[in-house]
Amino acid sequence: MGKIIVLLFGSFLVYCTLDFPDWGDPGSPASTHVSPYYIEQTLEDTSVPNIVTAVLADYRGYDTMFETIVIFTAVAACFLLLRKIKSDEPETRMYRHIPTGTTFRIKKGGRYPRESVDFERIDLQWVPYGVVIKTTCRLIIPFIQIFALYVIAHGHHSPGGGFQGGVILGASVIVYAISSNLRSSLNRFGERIAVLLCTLGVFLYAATGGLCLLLGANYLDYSALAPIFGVDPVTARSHGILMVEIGVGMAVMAAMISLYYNLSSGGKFDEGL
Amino acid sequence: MPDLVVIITAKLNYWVYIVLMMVGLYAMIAKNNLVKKVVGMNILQTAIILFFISIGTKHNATIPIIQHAHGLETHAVQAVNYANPLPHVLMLTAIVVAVATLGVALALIIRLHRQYHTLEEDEILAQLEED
């Protein structure tokens, strides 16, 4: 049955191609319109080089704020979905014994002594445990910490931007969530830094356009900055886009390490991938 | 028989996306598996980002990034000189938001599991009905 309706729903889509406009055709419907406006006239508008970048944060400002929020609720979503903040049963718990490297089972409700500093807690399942692995993230996570940070400042002249850097950044983390494990990284990068952050770059990028409304111009109209930055209105515009883009960043780097904690750890934040 | 290689070469990225789409939706309608579903789920949504980004290909553009492109010096910026920047920019956003809904439709399967134990929407179904 599922295989009929395919077959015929793709012949059909087969058939309706042949009116589509061909492969890099420069008069297709698509490349007509709005968009030869935008490619003629972005570097007089915004002064900002790389269309992409200016279209998305400046002339499509307001489709870019509400993905933002869209990403946020999806955070919100799987956190109300998931989190557990008190756990039901006692569990069965994994222990090492670090000077002799002996490892202990806790049966549940079973407990160590908080002050002894000679054990640390293990995963039950998965024991990330290699050398290899955990020098290799730690010599390279600066370095895509770094490049992020590239992506998103450099978005106005090369490819990237907030929401690209965002996602190296948010990987990064997670990288060293998964090369040690989901405690230490808890420790470094906690989950309420995580929602916090998440909620300044969505405050972020409605605040640009809050303050653009009260400097008397429209939402989002960055040229009403000018007196800020102290620059003329046009590139105004370029440095309202990059305070947009790290809000943008900065939201959807927390959403990213937001969602792997959650699914990872089924929502305990205790042990996980 | 000219005519046909015309045709191909220009209809063949919408073919291969079709393809794909259909390989998604299969994936969607017909698995039993809840997970099989969400993979067929971005199957799809890949195959709708290929297909509006190919919309935005023209012949011999360039990246839409204006400084340093061949020509500036001694032309003004031309619309056919540069790709199609607005496919980019929608779908650059719809991949981010391709993730946020994974997240929450993976939130959505660990709850399932959390509650019937299973993944297999037929057991789901029966264990309702029982209820």
Second form
Amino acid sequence: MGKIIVLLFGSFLVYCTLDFPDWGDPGSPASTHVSPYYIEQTLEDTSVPNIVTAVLADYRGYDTMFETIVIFTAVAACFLLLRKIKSDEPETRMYRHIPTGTTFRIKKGGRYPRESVDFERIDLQWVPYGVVIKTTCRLIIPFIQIFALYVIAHGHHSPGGGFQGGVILGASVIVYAISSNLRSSLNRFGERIAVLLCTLGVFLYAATGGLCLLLGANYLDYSALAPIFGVDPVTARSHGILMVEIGVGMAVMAAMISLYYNLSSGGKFDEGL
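If the structure you just shared is the form predicted together with its partner chain, then what does the corresponding form predicted alone look like?
So it's only the chain below, everything else dropped.
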């Protein structure tokens, strides 16, 4: 019965598409009314030369805010499905003696080496130590992160934005985890930090709209922020877009990292690629 309902509903949706305008039709309503307004008025309305960012963060800011909430929901769902709060101690651990390169397999109940410069814990599915890969990643990661911050900060004036910059920031942490190990990455960017930043990113976006309400304007009407920034209402819309882009960047970055931690370790946060 369920398959029949899905088939009938899907057929109905396909039938409805027959009323849509042809792909790229210059006479469609979007081409004759909506797009021309954005192209002609974006800079005058928002002081933002990047039309795409202005549309995403201002003209249809509600939609983008709920997209950010969807990302946060995905992280929460992944946490509930995969995270193992009480993880059992692994049956076997492996350590590498750094001066000699010798590896040791120690079963549960044995004495583990103390944390020191001479011993390093490695994953059971271990690959040979790659000094070139590790050194190269440590050199390029800071530049990746600087570029990511540039993409977020200049997303409303050039190609980029919160989603793109957040992905690049998240990728820099994942690159470090892959070139080193999951435990080293967790020591520098822990699970709690990822969850906190994801929550703060969504909150910053929603709170920006709430601030507009408190100032007597509509929700996400950034022109109301003009007295706070000390600028004219048009420029204030540009600053408001930057605020929500920062929130989006934080949420996307933290979501990527949290999803990687859970998926790569099976929710154990002990070993993983």
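Rigid core: the largest C-alpha set superposing within 1.5 Å between the two forms. Positions refer to the first chain, counted from 1. Just so it is clear, the model here is predicted, and its values are computed rather than measured.
> Is there a C-alpha shift of 2 Å or more at residue 28 between these two forms once the rigid core is superposed?
Passes the 2 Å threshold, so yes.
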